[in-house]
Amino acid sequence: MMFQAINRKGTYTTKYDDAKKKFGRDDLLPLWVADMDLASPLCVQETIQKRAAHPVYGYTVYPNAYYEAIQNWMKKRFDWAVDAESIVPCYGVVPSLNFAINAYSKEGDGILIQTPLYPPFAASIKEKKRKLLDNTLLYKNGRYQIDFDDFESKAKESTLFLLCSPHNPTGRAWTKEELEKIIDICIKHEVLIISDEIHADVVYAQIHHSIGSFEKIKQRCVILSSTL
């Protein structure tokens, strides 16, 4: 299959048209934002065009097929059986992150993260007036690792743990053993896990293990997922 890059300059795209405002120059290679310059698949274009051809853009229900598609994909791709009742449509991962912080913590509560990390995690914690606790990842032998002693120490002060799995920006796909250890510590200290798993579908050489697939934590976690 051949892909053709598309020139997006002048189309009000943040990636290019906002570069001058953000960095003071517009001759940079914009690797700072997760945004493709390749066309969406033809089937996606045709489906959107077909819907757009209907002239009324009113409120829309989520059909059973929507939930079935998610359930089938999670089972096929990650061997994770998800109840339709557990699937809650939302408007994006960052809004969902903020909703979860509001719903499951209060001002002053400790929220644990692992830096380096996608900036909206820390920004959301500070905006909601929670206490940011950083379990900084350790870089050893060309690989980012978790400092579990520090993790448990800070879990004792935490209400929530905002997990990024696979991790952005380090690219780590956490092993089953690492996730088991995270889960055991969070259960021990009654910490709710909010897991951002939007990059799960780009894990190939390893296996992505969703936090939701671990039986012992399934009632104490929120999984944030999205199409890529």
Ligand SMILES: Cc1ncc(COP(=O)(O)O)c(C=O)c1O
Second form
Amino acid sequence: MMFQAINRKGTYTTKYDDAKKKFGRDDLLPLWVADMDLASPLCVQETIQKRAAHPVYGYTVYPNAYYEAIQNWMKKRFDWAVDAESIVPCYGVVPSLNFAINAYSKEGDGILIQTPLYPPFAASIKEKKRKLLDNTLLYKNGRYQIDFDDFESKAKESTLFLLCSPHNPTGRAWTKEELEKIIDICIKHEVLIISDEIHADVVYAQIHHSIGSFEKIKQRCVILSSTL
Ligand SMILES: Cc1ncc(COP(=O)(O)O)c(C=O)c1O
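Provide the structure of the form predicted together with the ligand, given the form predicted alone shown above.
After this comes the whole thing, all chains and molecules, with the earlier chain placed first.
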């Protein structure tokens, strides 16, 4: 496949057009993974252009096809059969993470995370005056691993566990065995799992196991997902 360099400067992009304000210079090369300079697929561009050609941009409904597309994708890619009634459209994964913290915990509650971690997780916990508990990942034998004794001792004090799966920034796609252990500990200590699976579609040479696909935790988890 051929990739073409696309100039995005002057299109109100954060990474180029805000660089001067943020870093004092604009001759930087932002190597940003979440906001890459790849063109959206033609079918996506065409669908948006077709919709935009209609001059009225009013409120919209979510047609059955919307739910079916998500269900088919989750089943095909992750062998996860999700009910249409369990799908809640939201605007952004980070806003949804904040909604989940508000909905399922209260001030002073312990919330468990695994650092190093995408910064908005810790920021949300602190902003909402919850108690941050960190099961720091251990870098052993060339990859990040979970200290399960530490995980369990902190899970005992936690209301929520904010899982990042696959994990940003370590790049770990958690194995089925690791996730089973996490789930068992969370069930044992009645910890609700909020699983950010935004990067599920960029797992290579491994398999992404959605928390939603584990029967025993199905009723005690929230999966945050998004199109790439
Ligand atoms: C783990 C993770 N969650 C969420 C986001 C951002 O999600 P959204 O833009 O939908 O709020 C990112 C972006 O880098 C991310 O890495």
